Structure formats: structure tokens, C-alpha cells
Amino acid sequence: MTSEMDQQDDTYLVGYGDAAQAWISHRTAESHAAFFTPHLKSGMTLLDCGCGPGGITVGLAAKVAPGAVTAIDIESAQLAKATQRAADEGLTNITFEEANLFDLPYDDNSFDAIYMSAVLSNLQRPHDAMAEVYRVLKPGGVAGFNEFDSGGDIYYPMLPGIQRSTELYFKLREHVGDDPRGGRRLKALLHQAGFQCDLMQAIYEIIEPAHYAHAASVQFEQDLGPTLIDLGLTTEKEIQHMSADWAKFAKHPDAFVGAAWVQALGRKS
């Protein structure tokens, strides 16, 4: 185990600002976990590692229903997010906690089924992220791990701002000491935590692109833009073409955006 103050020292890069919340708020448990849900069954325990605002685990608890699942985030606003998305569902079974994930305050063996959607790939240490999630999962439960491998996403046409914004995304990315192209590490991580890979498989999510380059463009303004500018990677008047270049493309009759997803199972022997 580690100390609290591990997971904090990770920077979650993209924060939570609206632009941010205009990524995930729309994923639910039919779009981002479907290749796990048919090994769930009626009375698991379950639990949901980086719940954010708790679109995919209020699909997650319907499915389990009426076992008991918990949702655990570092972020309380997201956990207040979630916590409001359930009651308006009407689900009683779901409990919202403030955890570290290097740290999970579980005894071994406590859960038949773990998810993950989006989150090692923004972590320094993956791996024992990982450990933690193996010694958590009791002896043949099954844990989902949905990561996005952006070394994999698709833009058409790609504009010189488009794919400038991508470079700069990707050296961030680095430079904070996440792996942006992480989700085609997942098997990697599995057997190194003594799982066994019963799944491994890459998807494309298609977005409206109208929708992904508003997002796009307002993050290198509002939450990205800034830290680059301040690392002397990049100019407020290249973030001005940037954008301006996003807002052609979300115009553009052609436009298309896929969004690269890897997806595994790993089994506890």
C-alpha cells in the first residue's frame, strides 16, 4: 500500500471544468461498458473505481440490483454529481466514498466485480493501481477496465491546427507523466498484477463533431492553454489560430471524429 498522498501527486489533467464534463457526462454503462455487463448477475457486490459524475455506475448498479455496489472518486464534486444522478434514478443500492486507489480502504477479497473507465491512462503509477484493484477482487471475480488510447483517435480533415493541438496534447500529457496512448496497455498491466486477460479489444466511439471541437477548443483555452503557454510550449496567438481551426472543422460537411477505446476482463484465478 501507498500513502494518501500519492494519488494526489497524479495530475488529472483534463480537471473538471465544462469542457471536461462535456467528455464524460454523456458515457453510460450501454456506451462504455458494454463488453462487461454480461458478466455481471443480480446480488454482486461491485465496485466502481473512478466514478465521476456516475453516468456508467447507475448502469452498472441497475445490473447488479439488489446487490451492493460502491463508487468511489477523489473529486468530491463529482462524487456530489453522482450521488444526486442516482437518487433522481431512484437507486438505493449504490454507496458514493472518497478513496485513494492507491490506497483502497478494503480488506483482500471483498468485491465479485471491479469496473474502471478512463483512469489509469492518467495515473504516474498504472501498475499499482492495478495491485490495489487485484487484491480487492475476491478469487474468480472479474474486473472491466475501459481505458482511451488517443494514439488511436481519428480527425477528418486534419486541419494544421487540429493536428498541432494533438502534439501539444500529447507532450502535456507526458510531461505531467501520463501515457496517452495507455489503453493499449492493459494486458500489460493484467498479467503484471496476476490477472488472467480473458478480454482484449479496441473500439472507436464516434462523437458529433460540432460537439467535440466546442470541447476541444474551449479546453486549450480555459484549462489546458494556460500550463502550456507557462512551460513555453506554446503562444496565446497559437491557441487563437488553434481554435480557430476547430471552430472550421466543427462547420466542415466532412467532419469526423473516432475516439480510439481498449477494453479487457481480467479474471482473479
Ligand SMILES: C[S@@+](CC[C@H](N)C(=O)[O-])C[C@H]1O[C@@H](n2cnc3c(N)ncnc32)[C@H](O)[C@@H]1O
The other form holds:
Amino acid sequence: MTSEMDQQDDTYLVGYGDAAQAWISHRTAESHAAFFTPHLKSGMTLLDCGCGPGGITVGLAAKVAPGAVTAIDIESAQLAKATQRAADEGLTNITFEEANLFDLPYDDNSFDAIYMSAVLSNLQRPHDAMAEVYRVLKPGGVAGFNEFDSGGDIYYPMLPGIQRSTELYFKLREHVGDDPRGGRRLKALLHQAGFQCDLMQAIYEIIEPAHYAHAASVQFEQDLGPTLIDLGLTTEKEIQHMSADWAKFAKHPDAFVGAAWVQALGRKS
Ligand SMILES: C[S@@+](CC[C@H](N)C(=O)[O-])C[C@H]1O[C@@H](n2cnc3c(N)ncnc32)[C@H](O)[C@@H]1O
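Next up, can you give the form predicted in complex with the ligand of this protein, since the form predicted on its own came first?
Then the entire complex follows, led off by the chain already shown.
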């Protein structure tokens, strides 16, 4: 279940600031798991790995009810939000558990279905996490992965501060050891773990530009900025220039943002 590598810390760069939460909380099974839900049936057991605030989890749970859903996250505050969301929606078939997906506290071959969204590209050892998912999935079971690939994101107009924000974001991800283009690696990760890959597709999430611009500038000013300055990759002054361009972008009548996601289905034979 565990290996020597599992003992190492994994840095979760996105963090839990308001900007990151604003991104994540609006996601639903309809918006981010439509490729996966047709494979779910009432009565299935399902594991949601890295459930975050639970917006997608509740939609998956409704599909398999009265089947039991286990939703895990490494961060207790995320689980508290997800628990509240499930209660608000009247769902009683979800158990929320604090767990590390590098060392899942479940027996081999435990679940009929497993889902994971926006987690693998945040990990320095995605292949180890994928191996754990493979281990706890039942033979014949299906696993759905929804993963961002920042290399496919589209911004218009590409103002200088936005170009620079993108460059710094990639530099920081690479410094930490994440793969910000992780989505495109899903099929390779699936094959490496032993899965058969039944689907590999890419979609765009169209995001309201002012909302995106606000979250991006808050994230640079508050969450990522201090680390970038400590690493000598930017300065306070440059962050202010970037924020000014995000503010222009937010008001620009022609602004457009498309965020790239790669989605894959893995089957365990
Ligand atoms: C970007 S959020 C995605 C949340 C949700 N799946 C979604 O797409 O809306 C990533 C989540 O993975 C969790 N996470 C990161 N590393 C983890 C680990 N090693 N084990 C379990 N959860 C982890 C984080 O705490 C965070 O809640």
C-alpha cells in the first residue's frame, strides 16, 4: 500500500485561499463529470478522491444513491465544506473521510467506481496516486479523471501582465515539481498503472472574464506572490503591474477565457 516515496511531503501549491475556493466551489457533476456519470448506476459504491468543497461529489452521490459514496480529502476544512454541501442537498449516502490518496485506508478491490478531479496535476508524484486508485478499484470497475492542462488555456486579449502571470505560474509549478500540463498525460498515467484507457478527450470550460481576472489577481497578490518574490522570480512592483492588467482585462469588452480540461476513463480488467 505504501512505499518509501509515500513518506515524502507533497506540496499542494493552489492552497485554500478565497481565490482558489471561488474557482473550485462552482464545479458540479454536470459541468465537470458529464463524461463519467453515464457509467454510474444506482447502488454502486464510489470513491471521490480529493473531493474539495464537494460540488461534484454531491452530483455523483445522487447518481449512485442508495449506493455508498466515500469522499476523501487531505484537508479537514474542505471536508467540513463538503459535509455542509451534502447536508444542504439532503444527501445521506456520503461518508467524508480525511485521508491521503498516496495511502488510501481501503482494502484492495473495494469500489465499483472512482472519480478524481483537479488533483493529479497538483501532485509531484501523480503515478503513485494513480497506482493507489488502481489498487482500490474492483476488477471491472471504472475510474474517471478530470484534469486541468494549463498549457491549453486561452486568454484574449493577451495583455503583457497576463502573459507574465502565465509565465510565472508555469515557473512556480515547475519549481514545486507539478506538471501544469498534466491533463495530456492522463492516458500515459492510466497505462502505467495498469488501466485500460476507454476514453481520452479534451474540453473547454468558458469562464466569466471578470470573475477569472479577480481570482487571478488575488491569487498572485496573496497566495502565490510571496513565494514568487522569495524565489527571486518577481517583485512587488511587477505583481502590481500584473494586477493592473488583470483589472483592465476584467473590464475589456472583448475579453475571453477558456480553461482546458482533459478527461479520461480507466477500466481495471
Ligand atoms: C483543486 S481541488 C479539487 C476539488 C474537487 N475535486 C474539484 O474538482 O472541484 C484539489 C483537492 O485535492 C486535495 N488533495 C491534494 N493532495 C491530496 C492528497 N495527497 N490526498 C487527498 N487529497 C488531496 C486538496 O486538499 C483539494 O481539496
